[in-house]
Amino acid sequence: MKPLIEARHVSKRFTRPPDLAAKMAALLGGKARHEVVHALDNVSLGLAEGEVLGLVGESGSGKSTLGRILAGIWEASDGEVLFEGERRDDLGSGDRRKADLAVQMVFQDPMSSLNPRMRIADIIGEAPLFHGIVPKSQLAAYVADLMERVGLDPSFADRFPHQFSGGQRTRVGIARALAVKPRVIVADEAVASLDVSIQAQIINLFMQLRAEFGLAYLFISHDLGVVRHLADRVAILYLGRVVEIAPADELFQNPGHPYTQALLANMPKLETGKHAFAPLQGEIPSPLNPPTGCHFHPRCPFAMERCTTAVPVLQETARGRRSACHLNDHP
């Protein structure tokens, strides 16, 4: 299917001025260098209309960073974001203020991400009131429809956001996002800190309104079996690169990366008898010193010498999936 969003080759790098120790050591004529954090390389990857994509890798991977990027928070530093075919920074005005309407997002903490000092009213009514979607004497009755919609009580909307329960601070976010009616949705880890109970309400919400509204959700997770309960397809991303995509009944019955099949193994799993974990040697590298090659070579277990010095590309291996290892590679 055609992608109603695509990243194409985008990297990101974020610099760090030298800290107080770094420039006191500059003033006794050592060299005070700019850390440079290399949170994407070279991500390509697009959203179908209607799709839900999960995205899925380890804390630091770059996944929260992806979704800023498609949803126009962040600028990319390297590659380009198009929005139904034509890249986003050369839309004129108008088409580029519809394409970030477009995509909204959803973050991992509702507290911090809403404004405390505003009532939900006016969290919820603040941008459909500014963009013109909704004149301001039909603007109470458009709150109190979204916030029946996420399941909130209308009679709630003078509140502040410390008055609502976790849950409730997600569906606040989710209305905020529904309000300048959007095609996209960035999910970032917006189930992770609830209860298991509210994060299976939550997800439910997701899929009601994705077929009340046609919405397309890239759902960003470390917990595989919420994306594999949600996700049409799954992106794999480990320490700023895809790994591997496909559909994700696919990749749960067949991983192909070494590394997704590290987290398969390692998922939790509703069966009787004993489960011996593996857990992945080491830690994730730092992206301030990504390792040569194949980012993933240190902790692989299949790993060769090509590993260390060659980056392996994302290749189509089967119909409808991709994966970037040097095992695929024919000779």
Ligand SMILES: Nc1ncnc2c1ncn2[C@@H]1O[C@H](COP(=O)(O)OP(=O)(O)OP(=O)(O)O)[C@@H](O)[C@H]1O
The other form holds:
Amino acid sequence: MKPLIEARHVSKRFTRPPDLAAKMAALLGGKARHEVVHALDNVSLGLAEGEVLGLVGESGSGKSTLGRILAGIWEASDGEVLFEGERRDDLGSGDRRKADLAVQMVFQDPMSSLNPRMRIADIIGEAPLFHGIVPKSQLAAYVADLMERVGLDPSFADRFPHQFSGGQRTRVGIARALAVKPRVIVADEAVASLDVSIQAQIINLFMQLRAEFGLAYLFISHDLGVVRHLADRVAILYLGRVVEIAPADELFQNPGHPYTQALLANMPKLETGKHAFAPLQGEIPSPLNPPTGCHFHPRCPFAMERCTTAVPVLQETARGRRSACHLNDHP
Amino acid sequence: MTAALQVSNLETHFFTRAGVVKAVDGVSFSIARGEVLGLVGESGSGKTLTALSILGLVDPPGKIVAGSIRLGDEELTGLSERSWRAIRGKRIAMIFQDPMMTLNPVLRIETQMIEAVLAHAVMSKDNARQRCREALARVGIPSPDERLTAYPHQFSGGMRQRVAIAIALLHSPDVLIADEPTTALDVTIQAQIVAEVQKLAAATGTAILWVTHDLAVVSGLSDRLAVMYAGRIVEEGPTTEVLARPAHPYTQGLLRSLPVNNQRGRRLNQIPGSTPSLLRLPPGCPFAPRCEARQEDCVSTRPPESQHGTERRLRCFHPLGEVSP
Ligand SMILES: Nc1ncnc2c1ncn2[C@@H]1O[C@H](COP(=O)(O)OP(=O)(O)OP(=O)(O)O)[C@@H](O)[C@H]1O
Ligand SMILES: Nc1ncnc2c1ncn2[C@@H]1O[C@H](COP(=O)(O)OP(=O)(O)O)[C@@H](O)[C@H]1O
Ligand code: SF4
Ligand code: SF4
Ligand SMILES: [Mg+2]
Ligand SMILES: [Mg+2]
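Now the other one: the form predicted together with the ligand, given that the block above is the form predicted on its own.
Every chain and every other molecule in the complex is listed next, the one we just looked at coming first.
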């Protein structure tokens, strides 16, 4: 299937000025200098119409960065984003705007992404009014309809964000995204900070909206249980690189990449009974100074000589499955 | 045998302008030596305040208004601040979600750890340093000698939490209170820390209260599980049994709403409604407005704590039978 939106060889570098703690250490004789972080390194993946792609990875692996680049909020340092097969940067201003509106984000902490001084009706109604999606005369009805669809009482339209609970604020964030009639939603840890019972309500809402509007989702989460429930396909990131991408049912049944295997083994499960934990050893290395070759080699139980020098290429291992590991060549 | 920690009918209230918030409203439990009790519940249910009450760290307008907290044979409620300081960090230790609550950003790890050792033990500085080195090695920190001279910001979040754990366990406390200590950490680091704490506590016989909202984490770690709702423990019993056969409708609702307990891609079971405001609790069972098993008596009378079978305690008039989640 032709992807609706696609990242091709996308890299993103950040130059990071020394933080406060590093400056303080510098006063005490340490070093403080600008550092370059490779947040994304040559990432290629696509999202088809109506598809849910789960994006999984540990902290700092580049999930949010990729989400923001696909949503057009940030520019890639290298590589390109294609919308309906066309390079987004080559689009004329009208088409570019259409492409940007088609991809909307929903954030983890709606409190920091909602303007605290704006009423809910304005938060939801601002963009569709600005972009001429609804005329002013019909705006109130349009907002009320959206609020109803995401499970908010339309009589709350005059309230401010702080008057809502975390789950309700997530609903406001979803209504705001839906207001510009997107085709793709990038949900960045959208259910992470919610309690189990509220999380179930929001996950159900995401599924219902997908069925109603044929939306595609890039569903970013570190919660493998949630991703397994929602996603058609899953991509696993490690230190800025895609290490495996596969249909969700296959990936969870039969993880191919050693890192995916480790993640699944470490995933907290509702075991019946206390048991000894056998965790994956070692820390996630610093993205400022990632290991050579395969980034995972210092923690990988199968690491070979080659893994320390050569970067494994993401290659097809079965129909619809790709993984980046030297074991693919030496089974 | 006396329990390591025994909490009975604890009530911690906040006296606010809007009214009295009964954050902890009649909580009882005990933990034996070497035992792990998991405490779960949604946000605002009173888990943290239960923990803070046991540590003597409730600040005004909050106050422990009733109940008893016994550490071994000693009653802790009503102790002076001075007596509290002699107990905290020595016989009861704590770790929090944010390790920087225990670590000072501008002091070297060594300085803080030696201070923590000398606060409760008489020994030379060299011996204290040796003890810190051993403590860091025990929680899996490589090259502890170098690490001792570092500042907290030079550590990752997982490493900082390990240091906080090393400090908490310096004096082999009788009781360790852990409030969401792995929530902010990645899955692989979380698994490492849970494994370390499990090993260390088994070695020293430390009793642990592990507070979390993550049922999956606590299921593999705790011997017994307590479920909190609106300031009270509504169900408590052996972890395996509570998870396999929840008797309280709220526990069952929580378990049923987890993605793993639902068919992939299907609509999740959800508990209707949301958590009640503690300022305006209904007169009967606080869960009644959301409960499928609700009957007339639930709305008028608060369910008292009752024994359910030999090992389970419940607050419910109409417990569930032998149904699986
Ligand atoms: N604006 C920025 N300036 C400097 N560095 C950044 C910036 N945004 C992200 N980074 C760095 O890029 C890397 C990837 O960040 P990103 O937030 O995308 O990861 P993530 O996987 O979503 O992490 P988390 O789960 O912690 O949010 C990290 O090392 C991060 O510190
Ligand atoms: N300083 C305070 N003033 C008033 N109410 C408070 C204060 N701290 C906590 N509470 C209330 O006590 C209840 C329990 O809080 P807490 O123990 O922090 O919950 P949890 O840790 O389970 O999220 C909540 O309703 C909370 O709003
Ligand atoms: S390339 Fe080597 S180090 Fe990397 S995952 Fe494969 S076996 Fe392990
Ligand atoms: S007491 Fe009644 S309302 Fe409360 S949980 Fe039990 S059955 Fe439900
Ligand atoms: Mg992120
Ligand atoms: Mg808390």
